[in-house]
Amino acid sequence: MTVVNDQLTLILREKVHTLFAEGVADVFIGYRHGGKPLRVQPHVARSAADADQLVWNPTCINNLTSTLHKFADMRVGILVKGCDSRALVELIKLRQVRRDGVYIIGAPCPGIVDHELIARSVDPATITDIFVEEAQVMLTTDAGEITLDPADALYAKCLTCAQPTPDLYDELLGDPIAVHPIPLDARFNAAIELEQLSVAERFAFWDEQLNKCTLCYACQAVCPVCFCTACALALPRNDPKRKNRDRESVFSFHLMRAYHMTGRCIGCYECERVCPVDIPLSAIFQKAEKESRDLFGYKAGSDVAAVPPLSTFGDKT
């Protein structure tokens, strides 16, 4: 099964050609077909027969700026999606990433498929291509065209996304994406209603979820603004707590990780889609960026010359 976008995949392998062949980049970081149905994975390219395995269609997921601090000492260009950029508009306010050091190729988004949506309605192997638009997901299986509500085909996170089209790049890959305003309900919806709750249910939410918790550290691994080499807190791994799943250390970790990203979390919810136990992540992190919003006025990834609220002091007048 091969799911390409011909036109946006040809002319994103050109354009990196042409990088490598101008000595702009040394590394180009993108997507390359997976090895099932609807999948693909990072790829590095190296070389102009490298960037030939490069692909952009609706299963590129992964959020690819989480991989740039290994190619530090070098040039790198990246594709990034909206939510991709915003990240990279943090990592570079917090000196992880040189804005003059990584070559940006925008990929402006309609929304992402999830995979397990999808093979609820057809069988993703029979699939041959896919079109997302506005309204609808468009499918082409050996069958022939299905055609899906986005609800019924996309990431819940692509649904209300703000900003299809990033806003760092150095050159575009197609035309941007009109915007459309969401409203901040339907952004945080799950912050929202956890807020209905009294302290008592809101702690035996948690207290359930978090209890499914395993200390695997995979929401911190994947997270692209979680960044530092060796993390306070995360246990090793033959330390018993780990090994047990200590209760206190699953709240601490899951605590302090959200009050870390204050100001940081930029909404790509890697870290919920990783978790191999479908704890609600997005639901601490929507309260995190609804707070650093309503108490800062401060939107993480919007601006890349805005100082993070938790890196200065001042009056809130």
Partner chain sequence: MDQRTHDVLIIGGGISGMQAALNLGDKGYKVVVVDKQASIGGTMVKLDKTFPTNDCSICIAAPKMVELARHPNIDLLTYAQVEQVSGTAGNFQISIWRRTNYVDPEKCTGCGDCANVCPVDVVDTFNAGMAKRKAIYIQFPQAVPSVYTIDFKHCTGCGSCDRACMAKAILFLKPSRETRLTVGSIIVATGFDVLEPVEMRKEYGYGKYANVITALQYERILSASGPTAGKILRPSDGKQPERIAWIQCVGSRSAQNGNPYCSKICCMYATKEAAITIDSHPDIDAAIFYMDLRAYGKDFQQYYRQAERNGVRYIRGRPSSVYENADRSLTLVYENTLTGEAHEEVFDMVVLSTSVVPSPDSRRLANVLGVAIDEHGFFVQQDMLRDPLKSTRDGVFLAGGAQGPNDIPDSVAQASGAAGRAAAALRDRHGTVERKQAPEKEIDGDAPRTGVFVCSCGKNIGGYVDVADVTEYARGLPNVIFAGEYLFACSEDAQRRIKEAIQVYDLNRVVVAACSPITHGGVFQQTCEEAGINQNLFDMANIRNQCSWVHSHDRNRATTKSRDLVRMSVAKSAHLRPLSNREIGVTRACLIIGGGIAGIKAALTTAEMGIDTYLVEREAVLGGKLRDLYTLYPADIPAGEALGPLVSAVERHERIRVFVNSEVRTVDGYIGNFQVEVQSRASGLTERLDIGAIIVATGFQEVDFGGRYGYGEHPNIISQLELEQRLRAGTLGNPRTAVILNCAGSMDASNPSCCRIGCGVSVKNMRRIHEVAPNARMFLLYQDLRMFGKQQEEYFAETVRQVQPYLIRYVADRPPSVRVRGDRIFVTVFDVLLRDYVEVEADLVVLTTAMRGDARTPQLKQMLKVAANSEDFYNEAHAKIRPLDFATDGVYLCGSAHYPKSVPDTIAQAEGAASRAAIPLLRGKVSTEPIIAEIDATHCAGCGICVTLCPYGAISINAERSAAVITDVMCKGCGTCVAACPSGAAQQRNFTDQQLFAMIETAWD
Second form
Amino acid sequence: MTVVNDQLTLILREKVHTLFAEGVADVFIGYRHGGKPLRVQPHVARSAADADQLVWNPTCINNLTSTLHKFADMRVGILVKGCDSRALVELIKLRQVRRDGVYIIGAPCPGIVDHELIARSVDPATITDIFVEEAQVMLTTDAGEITLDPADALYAKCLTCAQPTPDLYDELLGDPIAVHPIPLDARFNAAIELEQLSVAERFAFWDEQLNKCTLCYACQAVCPVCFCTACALALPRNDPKRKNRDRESVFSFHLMRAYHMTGRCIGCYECERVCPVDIPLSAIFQKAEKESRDLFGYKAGSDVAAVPPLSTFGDKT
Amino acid sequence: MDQRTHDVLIIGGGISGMQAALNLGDKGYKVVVVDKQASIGGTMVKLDKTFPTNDCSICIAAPKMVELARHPNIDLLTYAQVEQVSGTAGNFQISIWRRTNYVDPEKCTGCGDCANVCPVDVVDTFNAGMAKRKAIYIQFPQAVPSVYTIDFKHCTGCGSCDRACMAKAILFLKPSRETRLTVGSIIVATGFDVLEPVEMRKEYGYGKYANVITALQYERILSASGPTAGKILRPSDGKQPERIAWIQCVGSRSAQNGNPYCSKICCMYATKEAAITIDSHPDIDAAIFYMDLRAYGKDFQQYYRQAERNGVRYIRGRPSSVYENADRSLTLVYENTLTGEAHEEVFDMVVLSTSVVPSPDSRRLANVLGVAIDEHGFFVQQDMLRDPLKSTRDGVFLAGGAQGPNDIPDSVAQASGAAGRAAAALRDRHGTVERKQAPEKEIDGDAPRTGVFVCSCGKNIGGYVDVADVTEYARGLPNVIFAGEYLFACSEDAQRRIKEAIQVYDLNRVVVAACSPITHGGVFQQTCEEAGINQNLFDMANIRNQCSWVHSHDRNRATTKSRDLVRMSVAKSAHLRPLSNREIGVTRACLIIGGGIAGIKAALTTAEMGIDTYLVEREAVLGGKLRDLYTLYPADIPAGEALGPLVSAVERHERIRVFVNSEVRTVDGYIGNFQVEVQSRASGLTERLDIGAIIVATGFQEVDFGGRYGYGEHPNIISQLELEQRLRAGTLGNPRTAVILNCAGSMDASNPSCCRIGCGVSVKNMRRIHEVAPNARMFLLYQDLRMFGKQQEEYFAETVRQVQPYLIRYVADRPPSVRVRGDRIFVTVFDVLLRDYVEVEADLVVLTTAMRGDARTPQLKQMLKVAANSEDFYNEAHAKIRPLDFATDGVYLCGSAHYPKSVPDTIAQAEGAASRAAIPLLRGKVSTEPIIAEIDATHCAGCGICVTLCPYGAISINAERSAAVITDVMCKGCGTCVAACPSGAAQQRNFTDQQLFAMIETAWD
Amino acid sequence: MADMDDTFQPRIMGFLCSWCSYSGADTAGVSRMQYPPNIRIIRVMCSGRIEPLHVMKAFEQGADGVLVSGCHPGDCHYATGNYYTQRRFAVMRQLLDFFGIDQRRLKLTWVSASEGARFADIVTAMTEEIRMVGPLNLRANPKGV
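Now that the form predicted alone has been shown, please provide the structure of the form predicted together with the partner chain.
Full assembly next; the chain just shown is listed first.
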């Protein structure tokens, strides 16, 4: 009924036991089984008993780094995938996390399954185990083994993942996973596709998409690298513009969020995952990441010492 | 000495006198200004605009006048003259006669009701005789003090004014009286007059033909507050002229027909007048008849060429006569000396650029002061070359037009310098007087009560924008309690009415819809302060520069836009908060970079004022270019003789420390508190100095243009500096034919600038070569002979008599060529006066090369955070009224670092820069900017994005609170950090997001 | 008004640094250089103070174009403010374009205090250009014409 990946989960639990025992960490942030098939939920372990609920498997999608700020004064351990670790780099760079205050267990990640996508081919409730390889996703179900093409099983970002293994960690959970060679711009496919349209077509596209936006700000709330105590872009609850969802206010919010994320977005697309109305936000943040690269040669999440591109200038540019 | 009533007496309240007074008053000295007119302002306020920036003259002068009138350390005695002076430097007893104006200055509101009823019409001298005023009058709308004066000579005593005056200000029994003062120093800043060409140069028909006027009269015609309200109309019939001629040098440059000297300013003001004329009336034909076009200053040549490109005709030739035709038009008879053809040409109006002459009172005043004047009546210096600001009497200093023709920036520089010298003479004095702040009204929590004050600026705004409509509209805007309309909001009278409105309506926000906050914001802020409102509860809508002046052809839309700008200002002002500035101490030490004549003089001046002075020179010895020069003009003093005593005075002075063979490596800090690292080039050792102010005196260099004009191909093709070195060393030999080639590498398409000093240098060096080789044939190849400074024209005339050179005029389109064949040099030039090529074989060719600023300017300007132009000359804060300041506080400039200068001009600037630098140093403190950035720690996540981008290093992270912290004195208020802050925790005072959003939201109806 | 032609009158918001561009606009005024009255100017001390958010707010409020102008590179009164401005608006133009808002609606220029003519030319050209691009109409409920 629930996906297990016995071996790595057990190793993880063991590691966390040791962290607690040796006093390296007071809490550990990881995943435990969620209430529904193929779903996990963030789990904050504070004891050995808590640690025994931890899991690691190809459904662990959440970027846990967004919860780190709640444990600022504690010694904290955390489990991060490749993409999550890039957020950690930004948070350390932007002084939201102290590197020496966090113990990082890096999880080499073969890709995470998208439960909605899988549900198109298999009833998730029947899946008992998942194994992700480069070329295929193998599901063990009540009815036997099923093999799916990764494109029919994984989150889109995992198909073009350039960093399955974290750069930044104290220890790794399992062996590093080799990067699959992907075309240079593959990660920005959605953005590039939109770039092909005319300006007017793009406006029409976003007008339609953003018309769905309820200004719930879940995208901002889930973002691991959005750390402001209060978002300057979010309208107050009682603002009539928020209630009316005025077009200009919605455009302004998303465009400005894209600007704020330029040089900061690490491409986890948690925003898109949590969007209740399915706005293709990843396209926006692909654009932000792409411009950061094209204009300034800067890639967020890769180097703690790199100065953000809008906080510096090159040779008179 | 405590019985002194004032520290310094300043005679004359024109731009020079005002500058000197403010300069001393700001240092804390008590100053008295005496002006014989009823208002201060002098000649500058009569001008329409100023060259080469085309700034509106009254617009830049009026704020100074208001500032002067309000200054706590300055007393103003107008309508008065100095009658007696006794005593000695440090203790002069002065007797001043104040003529009565028969009006109580305390009661007069300047409303003008009296003049409305006065039955007597009097010729208005302020408008150069072209308009009438009443027997009770105010000179001009912005007059300071704005008090009416009864002109006793013309008053019939009818009493109408007395009956009309609601304020009961008329005092027929008010007597003239004597005022006695005791002062330490005196500055003579009595300005100049212009020749009335009725006797001399009467061939031009001035006084006989109605449409022949002087240039000063034309300024009044152009001026919006003048007799024609700015319309270009000819006097005979009030019609717009189609053809206007300017005749230059009327009464100048001619010992037979006027004065032998060059009046220095006429070429540029005529160019300006003609340019402004065709700018507003492209259909008018404007022609200037000139002898040499002396566009000698920084950017002057470019200004002249632009005027020419825009259609001003320049005709080289002095008209021989003017006669009037039946239709009152005028025929000019002239020979165009470039074509050799004689012409007769008809114009509708002729403007005479008449000679600058001494103020008519100068002889009497010189007598009273016991100082010398020259044969013309200009005040003379005891030593024009080495001490150009000191009169022949100790304790009496000279500035501006009183000592000869001068333009505004030169006058301002001299006035600053004279102020410094006057202060240095008062070293016995201690303690300073400070302005008392009016108690400030608390507004916390109060709802905005906004007053909107809409200015017509004469017709500058009112002529193109419906001011009444804008005022009425403002009245209906949210929070607006009061809106009023003013002819000149910056006039003293209007200021008073604004203050009254603030009191009466209990206003707590002030919006002025007028001109630019950059030029006038300070004036109104002070008004607010005086009315008990914090100066930051003020905002300005720039409806002149952004509406009336630029949308002059669309009254409707200019008015709509004015409404919009007012609405935006009102919206912003609702969110304004009172701000204060903190005062911080200063290090009383001055760093002077560059040890040439400018740096040396600046150092001596600051040191004499009691300021510790550090003088840094890159070379191993002090002296700069003067070490290479042979002699100086126009006094023909050996350069060494001028330099030697100054160098030893510097070296002896207890307050001066000299660093030779040293360079400034780093500059940190800010006005009053700089930290400077000076490194010895010999030892490599650095020393760290604490400095309060910095003066840049890095001089100039000759442009290296190897290859052109045969330079580098022959040992006898040399630059002027190389010539000076040879003359000094006695190695020139005995040339038989010497060619001096002026404007080599300048005044052409690639470098349009005029180097200002090349003509003077070349004329002087003709004399020197002639002394060494009396039989040498001398050729001077020039484009225009720009001998503009004091005594230079006379020096030139004398040189021509002595040396008898061949003067060959060429044009940039046909530059001379210098060819070397073997060891022979041939110079070919197209002589535009002969209209033929001339070839000369020369055995000495001297190139008067183009000049640049110092080679290290690019590095130094970065360190000092100041600007320089593409030729590495530093950019002053304002070409006219702040020639010695940088935009960056606490850093000043002088001498050829700004632009090439003669030695007297350089010294005047050096002493002036020292005087400017002494303001914060003697005052002993500076104030922080009120508009700095601040951090709301509750919203700051401490991300540190702001830290890296602050150019002043003013931001750090407080680790404990994990929030950014701004060091207020280091913040200059740019707001770059604010824009980078994602959370909005950083805000810039007076430019908060809330305030900017309020403007954005109200930009359109 | 009957005599008013119905040419589209673009609304242009100008954010100008005080030291160079605002002074340049002043110079344009002093020199009586005529340009279309479509621009509304907001003065800030340095172009470094100008945020993309201000631009977006202007578009929200009905602006059809936004002009951001500072000191020429190297001439910033605050040494480096305009370099940041340059980077910020390079990004902003890309993002506007990505959301279907024509890049021409956001112009970044450098105008010095003496360049009155340049300022007038820029405003004139930009007004014409935005007139060609047409109204933005981002607002759901546009303010009255």
